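Only one chain is given next, in structure tokens, and it is the form predicted on its own.
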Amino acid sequence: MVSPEISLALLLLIPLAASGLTGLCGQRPNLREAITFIASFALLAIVIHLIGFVAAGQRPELYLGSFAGDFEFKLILEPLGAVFAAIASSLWILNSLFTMGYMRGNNEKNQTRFFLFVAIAIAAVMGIAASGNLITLFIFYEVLTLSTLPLVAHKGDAKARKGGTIYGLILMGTSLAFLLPAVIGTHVIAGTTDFQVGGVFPSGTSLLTTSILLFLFAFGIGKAALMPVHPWLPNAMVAPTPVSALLHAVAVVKAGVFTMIKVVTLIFGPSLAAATPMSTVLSWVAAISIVVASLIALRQDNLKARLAYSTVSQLAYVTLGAMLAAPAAIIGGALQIVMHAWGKITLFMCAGAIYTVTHRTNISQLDGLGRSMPWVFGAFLIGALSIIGAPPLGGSWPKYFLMVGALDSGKAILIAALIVSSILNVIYLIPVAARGFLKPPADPDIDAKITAQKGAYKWVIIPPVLTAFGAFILFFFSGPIIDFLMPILPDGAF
């Protein structure tokens, strides 16, 4: 049996392994996305290995070193994290699989770049997964921004180079001028940066101060997308659809909410933050964040936009339930990491098989295509309704838990937002399936041209079903998902 250490070591060492591997095979693109799949698979297997030392209550770790003094950089793998690297692994598996159909029917250039800096950067979100501090966490929170800079630039046009930019001025901008801050900070007043349950931060700790270092943290962590820092996401949405669909629904994203989760659950700890006056406003920031990314989805014809703009109300679901910071909240934000990630990523997988196959990439040009494309569309319909937290899907429980925790803060007046949000979610994602189902299509043709196709069509359809059906099931597994996160709290229950 391998070690808890080794396994941790081999979180790394597998992705780091296949991008070089990928590197060596340009010219064998066979043998290129072999070897992805062969890493992707190890690495699920290397975190359910991990997951059964979690669940025994074990919190395997590794010593990387140390630097200036007492800075350590280590790895300890806790409940929160486990979850976040499994989501990561396993939709690396599906995501690989969209990604070989996608960039050989598009005929898209440097593939083997592309798969080598995905590869790096799962390497970095299973860092940030088991990061053991807010140093270890930094660190690979901007190998991360910088190993999808060139996914997002991957074109090389004007339009990728002006999203690329925005991309890496604004990731890197917030982690400089606010996360940094905020980690220096909290070392100095706390004396350590280590992830502890129930906060690290001594009695007596002013208000003021922990309001300062809420209010850096939250926008320091640009990934959560917070408004106004949003912006970076919409721009990224110039990257091929696989880009979006791994690393915009699932990697990026997400590694931005689960710092925002961890941080406050595990560094200020649920009791302080709660008490903190920062954590008001910023619960109404994100409650503000929900509602408008909506709106501006819906006034969004590109099927990709949309999905981004949805993608920051989403994500500020999980923002929500950390500053509301009472127990059934947290437990709804961790929630929404884990369905989001399955519902969102189906969405964009969907956008990215429609493109393959039609080149369309507007809303208005979606009539007829469900009766030609009824796998995708179908897929599509069973993602937005999970968005939406329509049971039995995943995204129903989120939902749920957040409302309970918004009465449990005391701040019901904010579970308005998530009713909007739903209502806002039905108006800008039902009507797209319901113009591929229901329109009579626009091009007579169509039937003809997917044909053509059908070789591309094969493997950018299987992963999308796939993730679709893995948003239903994940309704009836909610409780063991739940009961698997209660150590992240201090109490252990709520």
Given for the second form:
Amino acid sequence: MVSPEISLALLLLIPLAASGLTGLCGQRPNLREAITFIASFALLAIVIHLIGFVAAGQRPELYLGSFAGDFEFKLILEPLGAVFAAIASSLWILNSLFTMGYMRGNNEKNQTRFFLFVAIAIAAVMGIAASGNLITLFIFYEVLTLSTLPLVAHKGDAKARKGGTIYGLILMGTSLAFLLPAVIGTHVIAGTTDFQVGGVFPSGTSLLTTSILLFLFAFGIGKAALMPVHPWLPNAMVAPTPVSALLHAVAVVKAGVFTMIKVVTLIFGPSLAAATPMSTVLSWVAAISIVVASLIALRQDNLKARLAYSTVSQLAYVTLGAMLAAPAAIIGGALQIVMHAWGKITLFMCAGAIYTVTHRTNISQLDGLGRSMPWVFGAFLIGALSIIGAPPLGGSWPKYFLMVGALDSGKAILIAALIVSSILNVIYLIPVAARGFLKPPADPDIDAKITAQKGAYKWVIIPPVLTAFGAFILFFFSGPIIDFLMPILPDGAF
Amino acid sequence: MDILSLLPPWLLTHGVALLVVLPLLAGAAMAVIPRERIAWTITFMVMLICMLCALTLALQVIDQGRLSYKMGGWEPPYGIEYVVDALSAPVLLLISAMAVICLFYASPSVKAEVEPKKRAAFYGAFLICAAGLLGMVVTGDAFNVFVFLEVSSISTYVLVAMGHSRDRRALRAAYDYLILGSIGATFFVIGIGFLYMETGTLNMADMSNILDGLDGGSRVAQVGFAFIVIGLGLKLAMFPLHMWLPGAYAHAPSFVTIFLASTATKAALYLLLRFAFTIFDLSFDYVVTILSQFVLVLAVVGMVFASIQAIFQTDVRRVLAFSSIAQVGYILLGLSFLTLSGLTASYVHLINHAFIKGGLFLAVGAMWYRFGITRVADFRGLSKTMPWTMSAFTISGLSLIGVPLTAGFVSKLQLATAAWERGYGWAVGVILFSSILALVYIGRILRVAYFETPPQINGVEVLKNEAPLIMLIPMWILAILSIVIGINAGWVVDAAGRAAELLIPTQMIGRGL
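For comparison with the form predicted on its own, provide the form predicted in complex with the partner chain.
First the chain shown before, then all remaining chains and molecules of the complex.
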């Protein structure tokens, strides 16, 4: 079998090679898409292979270079990263299917450039997932920002340029202004930036110092979209929907919250994080983010904008889990990364499918459309229920563990934020599906035409159905995932 | 070293002298060579030999440590001594290698920008300039430094003025540089005079010993030090002594700008390190005061103000010129920490910035060559009309900002770490603030180039018109080098570490604090 080192290298090389080959095969769309599929399946296979090692207690390691004696560029895969890599690589396959249908269905231009940068972004995500220390993580974090910038500005019109500029400025700005100092500070104070179970800071580090660092991390990881550094996310919605689906519901934002959890558990360590006064402040900020973003989502008529604010709110769940720093809360946050990814990508793909088939973008235009597109609206309903946290869907577990975590850490009042948010989720997500199924269509003739021609668009309709099914199946697999994640906690249990 | 045994022995023993003598003689010979082609060939061969010499010297230094060469067989301290050590060897290699890389580019670029009759003379002036820069670095004699400083400066004034057939403002820029450069040189020579008065010797090693014996010397030595710092400050464009630089960079022929941006200020920075840390050293209070307070403040102000000025320039070459002043600020900042890690960071950035800024000016020169443009507004759609040039510009530009996986990130990371270790948390903020300003001034150019459509001339969109291969090769060498350093900077950092150890001997660590 392939050795762990080579598998780690392949984690980066497969998407990069796919990106290069995509560039070379720009003139032949079928071959180009075939490369993307082969690469995405190969990547998933490698990730599964690596998960085998990680589950057996190994930590595959690969040394890439150094920037000096003590800054090393290296990859180490631990359970949290393996889970993140698994989500990103499995959803890359489904999203590629969707991308193909979407890009061809909408006759988007520069499709080759699009596939090329998506593949680079996936490589960066794999790098983030497998980073062995903070500095490596920071590097891939920035590569992810840069490789997704052309995707956000893909359309090239004034709106896309503005969105791209805000995206680049906020993500680059926060990472340079806050995250990098935090990384350097960690390096100087702890003498290392390697991720270690239980944290790296020597005992006796002053709580003021850790407070400052935690603050810098929380806002420096702009991809986690904690308010008030969230505006890049709604602005990134100018991108084609496959980008919103894969990157802004899964890869980029999850890279942010993944980093947040990883920093809290493996740099600070849960006990130090909980003892740091700043974590209380930040858990309140996260709770406020959850509620305020849901309220803003309520007011959006544009479907993608509503989903974007919903994402801001859902991401804050993970940040909340990290900042509560109780074992159950951290596990809840990690589960939220998994469950929200499958739920939210479903919703975005449904929005993209609706746009491709009908060219409608606003919720008010969706009346009765569910009768013409039952599968899409059915998938939307399941995705929405998972986001809300209704059993038996995957999204119910993270909410449960977060509530337990809030109780454990003595901040039971924050449970209120979770409950309010779930209610708000019902109010702003369910009506979308309900309008589609229950209201009469505004113009039955047009809808009849849509029903007739939607067969041509099957590749935008199948993927969301598959991911919705995934969101359901995951409900039954939370146990193995939790067992797999346990080693990231110092005690190895709750 | 195995490679060393393969080389002829005369190269090993006399390489130090050849480094200076060869370009100097060849430069003089250019006066009688009428043909541009021949002039270019000779220049190229000479610089290639120089690069080879510098490379062997660097290998020898790694192998044997300090090398000394007695000019004309006169024993130091009476005769002139040439010294190559871990501090100077990388700079020598940098200067000669950049000269070779730039010369590829020169053949089309000089044809486009310099009058036909002056081209042979142009190469002559370039050789003399290179000889001066190499001489400044290699000599171990303080007065000799002044001589070579003037050799390189005067030939630089000529080179800058040669840009007048492209842009008349080059004459004004050259004149400004002449006046300010001469003032700087005067300050420097006065400083040397004071030192001679105090120590009675001109040999650097000897000077250092005598000053040590005098425990830093009297006020004469102190005043001498101040004069030297200001004189060199002018030459290396320390804020606010940078007034000559934007004009000179913006109006000189592209080739000259590239060479100056990546070598001239670097040689002057090397001299500052040499004087401040080896002739004088950190056991003298006044050296510590001037470097850790005076230079620190100027470095920080320069980093911020020059970056802000860069944002408001309309000409890309002036953007890059102001950026150079800011980058000099970074190097001076690392120096002013007076710690091993600070000096290492400084030295790393000295090398990296040469590659980065060289790469950027190479790309800008190619754009002028094809389209005659230098204004930011004229960069519209360059990503489509000159994709390869623009990609190289982008890579070097990202490196200038300090994006990870590029050389610039390595420098900034080192510098920020050094600042934090020194206890200057605020300096980390300044470094990052200045990086964000760099993001703005480079981002502004990239935005125009990537997001706007190519201009239309008479209703027809400008067609793709890529730079010639011979121009693309040098800029891609530097762009790729930037990425290579970004992934594995071990060799640069090690070289810088060796240089820094020479500057702060082990027993001195912590004395400056």
